[in-house]
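This document opens with one chain alone, in structure tokens, the form predicted on its own.
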Amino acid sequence: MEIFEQVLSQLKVHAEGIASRSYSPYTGRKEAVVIMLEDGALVGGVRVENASFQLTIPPILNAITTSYALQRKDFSIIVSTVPFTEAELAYTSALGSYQWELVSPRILVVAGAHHPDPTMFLPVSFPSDIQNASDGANCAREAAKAAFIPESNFPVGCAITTTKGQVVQGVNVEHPDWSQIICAERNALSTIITYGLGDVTDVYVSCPKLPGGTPCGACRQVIVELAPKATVWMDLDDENPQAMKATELLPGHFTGDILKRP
């Protein structure tokens, strides 16, 4: 038990360490979770707010979908800086075949999982070698192979480049409660915020089953707020990707500036 308490203590420190990266201009709430996987590797997630409040991404959704994009589902422990909400507990309980144990208001443990000493955060990005739009579309298409799509069987992949010269991939991660499904674009954007990977320059989106597919309305709202200067590229398969400015995706969008805290 003493060893387990030491593991939890380390995870709490890691969660508190990334909470300050939260994007929370409307509430000021700095919240984070850290997931430890069965080999001790860590995945983080922070609160990502939006001017359309219902599109706010809570830390646990952020971290879990980042894990899925990395093709890691071997969850062991989740530690939060704030108590889990009923909605968050419902989200995890319906996810896969895990048997979760709520050992405290801020700690979820997978029954029977291995609980080693925490190691380090998994890398979520890699140096960009994207030379042109076709390279970016190919990167998004490759990402789509990791999509978790038991509800729709419709994979979507996203590859985002940042001012720090990094590429982050995202996929759509589905859930029995469709209101909890997260798209590839929001997956990648929330990961970028959690890990402080810089401003977004380009967003590449690929729908392998529907070449030319474009971001949904929810993703357009999130993109225009979190990456207003970005260029968004739609994969057209064998043709050159189609480009649009983020602001063109959602004409007349609501910025939410009037709602932001001083």
Ligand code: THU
The other form holds:
Amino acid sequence: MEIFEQVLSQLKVHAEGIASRSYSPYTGRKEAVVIMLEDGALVGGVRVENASFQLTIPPILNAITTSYALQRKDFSIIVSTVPFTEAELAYTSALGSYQWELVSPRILVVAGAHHPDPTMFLPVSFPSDIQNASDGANCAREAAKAAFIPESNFPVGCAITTTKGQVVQGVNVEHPDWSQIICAERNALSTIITYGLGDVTDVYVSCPKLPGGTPCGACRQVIVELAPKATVWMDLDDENPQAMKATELLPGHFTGDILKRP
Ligand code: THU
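Please move on to the form predicted together with the named molecule, as the form predicted on its own is already shown.
Okay, now the whole complex, with that chain kicking things off.
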């Protein structure tokens, strides 16, 4: 493992560099992971908490689902700023056919993968060319093509625009443990937090097999907390997308404000 020391220390620096972007109003815990892919490209993930604590997205889930949305599954090394939990190790080991080796409490290596020098973070967003709701719905529909859906064969895509003029796409990423499945909307939102891409303006959701499909309850809770001013657009296929405000999707939602640290 000596040959990796240089690589590992660079990855650690990268993970520590993004940890401060965590959304942790309830605990203050700033945690991140960096995934290195087989060509040295990097994907990050930070901790994203939620007022409904159970919906909190751990850094590793955030980073892995971002990689899947980018159609990159060629994991090489994952380095975390904090020790991986049992649940996180269980998540990774059941995800696919990777041969993970836990070489230290904060470092997971895929045996047999290439471990080159780290290069740069992969771009996760692009300047928005969305002119109208139908462009947004198309972008979400396009995203859905990358959905990882071994459990349901039900693709969902999401495209989110931000105040920085960026678009981020998300897909649903499934897992044999259904409680660990991340929807397209939460995938895109947690990517926006990790990369500091601005406040959310519009959320476009497309369920290509179910035009008019709307965000699930878990996503509504996360959307209303992270993007309270957003307009959420549901792809209706041939017709114009249907719009609802985030707050209309979850009337009387639990804000968690009373739980936030001063
Ligand atoms: N799904 C989403 O991605 N977003 C939603 O709002 C509804 C549900 C995904 C989760 C799971 O992979 C599949 O669709 C079936 O629920």
